[in-house]
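The chain that follows stands alone, in the form predicted alone, written as structure tokens.
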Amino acid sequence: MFTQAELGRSLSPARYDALIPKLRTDLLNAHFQLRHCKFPVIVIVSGADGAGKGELVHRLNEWLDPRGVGTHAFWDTSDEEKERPPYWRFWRALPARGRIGILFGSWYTEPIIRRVGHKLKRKPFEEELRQIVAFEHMLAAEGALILKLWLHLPKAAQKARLCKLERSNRIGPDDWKHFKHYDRFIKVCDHALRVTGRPDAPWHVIEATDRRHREHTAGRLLLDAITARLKAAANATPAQPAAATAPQPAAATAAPAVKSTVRRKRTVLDQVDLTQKLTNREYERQLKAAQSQLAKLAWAAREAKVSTMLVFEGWDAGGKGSAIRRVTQAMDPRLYRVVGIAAPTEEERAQHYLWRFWRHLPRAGNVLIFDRSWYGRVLVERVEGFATPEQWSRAYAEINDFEAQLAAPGNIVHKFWIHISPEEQLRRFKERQTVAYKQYKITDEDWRNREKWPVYLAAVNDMVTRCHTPAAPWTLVSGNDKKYARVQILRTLVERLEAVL
């Protein structure tokens, strides 16, 4: 794959000076147009040591409008980053829609270096590449334009470049060490680029021996990519975005058909025994015992640096809030944080839908509780039409991969769906209307959602059956009796912690 970048291409100073002014003007104009578009541009700059990656990053920043570009360099992993899943550091750097993000180093760097240094065997390396492909495909599916630039140097050229950098005290601490393994680097990188170069995220190998050729080629590739996407966006039919921005009529017309189907079909929620109850005396005894165990285990998890991420979902008025309070009452406030998820903000809407959850991930040993979560993509967004069928259909696999990453370092991911009957929900709704201090809990939206119960039931069934995994299991909670539900959740959490610790 690298032979095409060893042809001795170069650009004379006169030719470079003649081409660059127009290139800069066109690139800047395209960048200005990008601001009004609903897709981000991710530029990955990778390649051989001494190939001029840093110089290229500086040049792109010089050519682009600094107000619409962000540059992130990934080198050593900080202590804060080590306490979270590996991709956390990359999610934080992703550009918002309408912006360009330049990544100097990326999710490719560590797997390649570890593989070259024999610290990562072939099978785990292939799994890392598979994860990269899935990650980039997920970003591209949500509209991201991904441009991957690989700067290549032949062996002799790299040696000469490193000698020059050494004379000017600009050599990197690992450059010569990596050069000793040049042939293996080429072999590993060639394989990595072939596996991860896909139509939605292709690699562009640039011959980097000549600076002017390198810069012009990279700038031209970026301009062509943005221009093509802008043209495609301009030619898109108005009906395509309308489905996402004005979904209500479609959802309303679809509901009756689903309703008649769901009534005849059993779901996983039919397995939940809603008759289970606890007396006040049993509840107090079992609650105290479970909370005592949880208090001890929470500190043990802290010592073991095992993070716990809990997801609470359920029907409106299902008792999520009161259940969460019984969990947090058992723990020292320094150990946990509760994140309530509502409609996304303007900042969050400018990012991939999983971005706002990645940013909240806890440091090692802490507990993070989501009051509603990323499952909004396959529940509310699906039912209300805020996500297209293509978007919510692929979200199941994206969510499973996300949760697998959260759990991979040995962390705990557990999800609770609090189930109640329609009759119990109606009783609680009416109670909220009549009790003064509960009236804030009931809204018109709650009543509208209740009318779509059968449609939500089908969505919940798909959510649980398709996203129940050993790494991130679902627990269906019997919620008609709030006391029973709280104890069931606490006991489940205690059992999970005991099994892991």
Given for the second form:
There are 2 protein chains.
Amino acid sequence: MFTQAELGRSLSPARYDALIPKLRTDLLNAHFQLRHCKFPVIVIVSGADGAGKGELVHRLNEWLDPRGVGTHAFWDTSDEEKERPPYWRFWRALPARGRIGILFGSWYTEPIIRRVGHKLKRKPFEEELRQIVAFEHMLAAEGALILKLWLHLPKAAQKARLCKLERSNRIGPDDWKHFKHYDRFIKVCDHALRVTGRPDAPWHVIEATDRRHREHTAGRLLLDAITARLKAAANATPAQPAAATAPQPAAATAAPAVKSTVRRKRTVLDQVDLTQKLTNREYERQLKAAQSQLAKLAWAAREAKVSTMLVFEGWDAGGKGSAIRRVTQAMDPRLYRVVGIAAPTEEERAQHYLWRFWRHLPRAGNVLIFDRSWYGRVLVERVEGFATPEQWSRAYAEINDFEAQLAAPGNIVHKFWIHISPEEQLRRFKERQTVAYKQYKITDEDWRNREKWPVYLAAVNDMVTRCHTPAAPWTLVSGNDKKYARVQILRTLVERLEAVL
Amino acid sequence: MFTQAELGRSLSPARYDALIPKLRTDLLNAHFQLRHCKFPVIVIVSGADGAGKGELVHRLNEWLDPRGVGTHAFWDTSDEEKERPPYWRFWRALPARGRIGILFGSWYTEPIIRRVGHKLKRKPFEEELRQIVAFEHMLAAEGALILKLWLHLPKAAQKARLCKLERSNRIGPDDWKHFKHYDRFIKVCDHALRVTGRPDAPWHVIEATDRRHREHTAGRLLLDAITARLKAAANATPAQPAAATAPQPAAATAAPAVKSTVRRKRTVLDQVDLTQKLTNREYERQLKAAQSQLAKLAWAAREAKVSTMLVFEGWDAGGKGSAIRRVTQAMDPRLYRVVGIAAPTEEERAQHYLWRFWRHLPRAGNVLIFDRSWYGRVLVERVEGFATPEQWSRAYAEINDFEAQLAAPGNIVHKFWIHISPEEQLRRFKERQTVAYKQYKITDEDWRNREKWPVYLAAVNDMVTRCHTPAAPWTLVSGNDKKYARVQILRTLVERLEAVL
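Just the form predicted alone so far, so send over the form predicted in complex with a further copy of the same chain.
Next comes the full complex, and the chain you just saw is listed first.
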């Protein structure tokens, strides 16, 4: 893969000076068009030490509009980063739509360095690469333009460069150490690039020995990639990129969602026995018992640095809020946070739909409760047509990947769907209208959603069946009796925590 | 201060049940009005261990609209927090306008605990309290409603509570340890509350022995505080809260800004010798030398965990961008970040005007470069009337406090104003119009600003004279010759770093 980058390509100063002004102008124009045709551009700058990665990052920053570009260099991880899934730090750095993010170092750096240093066996290395492919594919599917630049230096050239850098104090602390393993480094990278170079996230190997050649080539590649995408976007219907955030239902796409559902008669929710209930005395006794166990387990989880992420979904008036409060009541407020998921903010709308959830992930040993969640993608967004069928069908796998990362380091991920009958919902809607401090909870939208019950039923069925994984299971809660539901939730939680701790 | 809270006040279950529904309804209505009448509400819940702080937090969350309230518990600090000024973690948690933020633990917790444990002498403790007063005053001045609740327990009552908590596994790890120092704790807190209880951020001591009494009292206090503010806001002109973010000039307020300036003839900028220049040869030599020194110092600063925060301000076309690039070129991209300050995002507009800068602060040992900065408050916002005279006059002190915090732990804060003559600016404007890839840099706004030169001159003069502090000095850069300016900046930086390292 790298031999093609050892042909001694170079660019004379005169030629460079002749080419650059035009290139800069074109790059800037493309950059400005980005703002209107909103998709994020992710530029990964990687390659051999001393190949001029840093210089290239400087140059790109010089050529682009500073207001529309951000550079992120990844190096040592903070403990806030260590206490969260490895990709959290990358999500933190992803560019918003309409912006260019230059990543100096990336999700490739650590796996490659560890593999070169024999700290990573073949199998887990391959697994890392698989995860990278899935991650980049997911970003690309939501419209991200991913450009991966690899600056290659022949062994001799690298040695010469490092000596030069050393003289001007510009050498990195590990550069010489890495140089010792040049051959293995090349071997590992060659493999990594082959596996991770995909149509939606291609690798471009640049011959880096000559500064002018590598800078001009990188600039051209970036320009061509953006222009090509701008053209494509101009021709394509705006639906796809828009739908990701657009609040208006795309009627056309809503239809299939409905169709796919009417067919199905029985759903997993039919298995829930809604007749179960508790007397007040039983409730009080069992609630107290479960809460006191949970209180102790929450402290133990903190000790063990086990993070717990809970998702609460359910029908309107299902009793999510009051159930969540029974859980939080049991815990010291320093141990948990509740994140209510409402409409995304401007900054959130400008990112991949999972970004807003990543930003809330708790530090080790804490409990994070999502009151509604990323499942909105396959529930309301599917039913209302805010997401295209292509988007929400893809989401099940994306969500499973996401939750697998949350659960990975021995953490707990658990999801509750609070199920009630349509009749019970009607009763509660009416009750809400009568109690002053509950009225705000009942809106016209609730009544509208109620009419879509069968459509939601199908969406819930797909969601539970496709996203019920060992690492992140769903519990269907029998919610007609709030007392029973709360105890069921608390007990499930206690069991989950006891199993892990 | 606490004796008034040992009168054995309590509330019977019957009375409680009679009062709460009304209270909840009123709280909710007040909460909803908050959304339209935008100001943040900061509720600090503190007091003795076992006084029911946690229960109260739960209760308030139950009573308020979950979508408009966020609870933040402060406990052990992450290293990302430790590597930044102590208040960074609090800025992270401040509620946005229109929202209620419940702080469980706060900027009071650590100073008080350390003072009780004799880890903090009287003097530094008083200094901490002074800083708290300034901080809360600053937030209040921008419209924040600050409610500080102190739950008090007599010694006997506390002991009883802790035993009870222990039985239900709800006791915190340090509670018993703290109880040993009850008397000193009371003494320290009594003093702290007296010093920090101000009209714009009052303390409310609540007798906490009886759960129903303390919850009802807290709820009432919150309700009364919000309603009072809502009334006041309804009567007041919208100008004040609006101005903080409004992009339209408040013509009325712009006037004084202009007047205050016309009076002044000479400014600090007259001291800048704009005739200084460098030949290309001198420039190349001195630039290389300074950059290579800076490269080495940047690594040394990282070693020493010294953070560097640089601010670049200057006339349009003053050469900020290219000067910044000469600085960054010298450094490994992993060591610095450049933050270009453009229009604030929705999330930023909903916060105090300094919030958006706090969120960018670098970790220890890194360099952060602000391309434009918080000085917009006393420059463009003052000149254009986006900020009221009351706001921008107050800003000088607020900024000095802010920068003192940035510089505090042996960090470096340095500010550059790149000065050029009006004639030179004109020449560059025209040049920009001719070079294709520079045209985007010149807009009608630049021409409009140019006409306000004298008004800006006065604003710059005030800014430099009032915010030139030993901890965060201004350097006036002679910018007519870009080469000279770049070298001057690099050398200043090298000197600053050498002095600290």
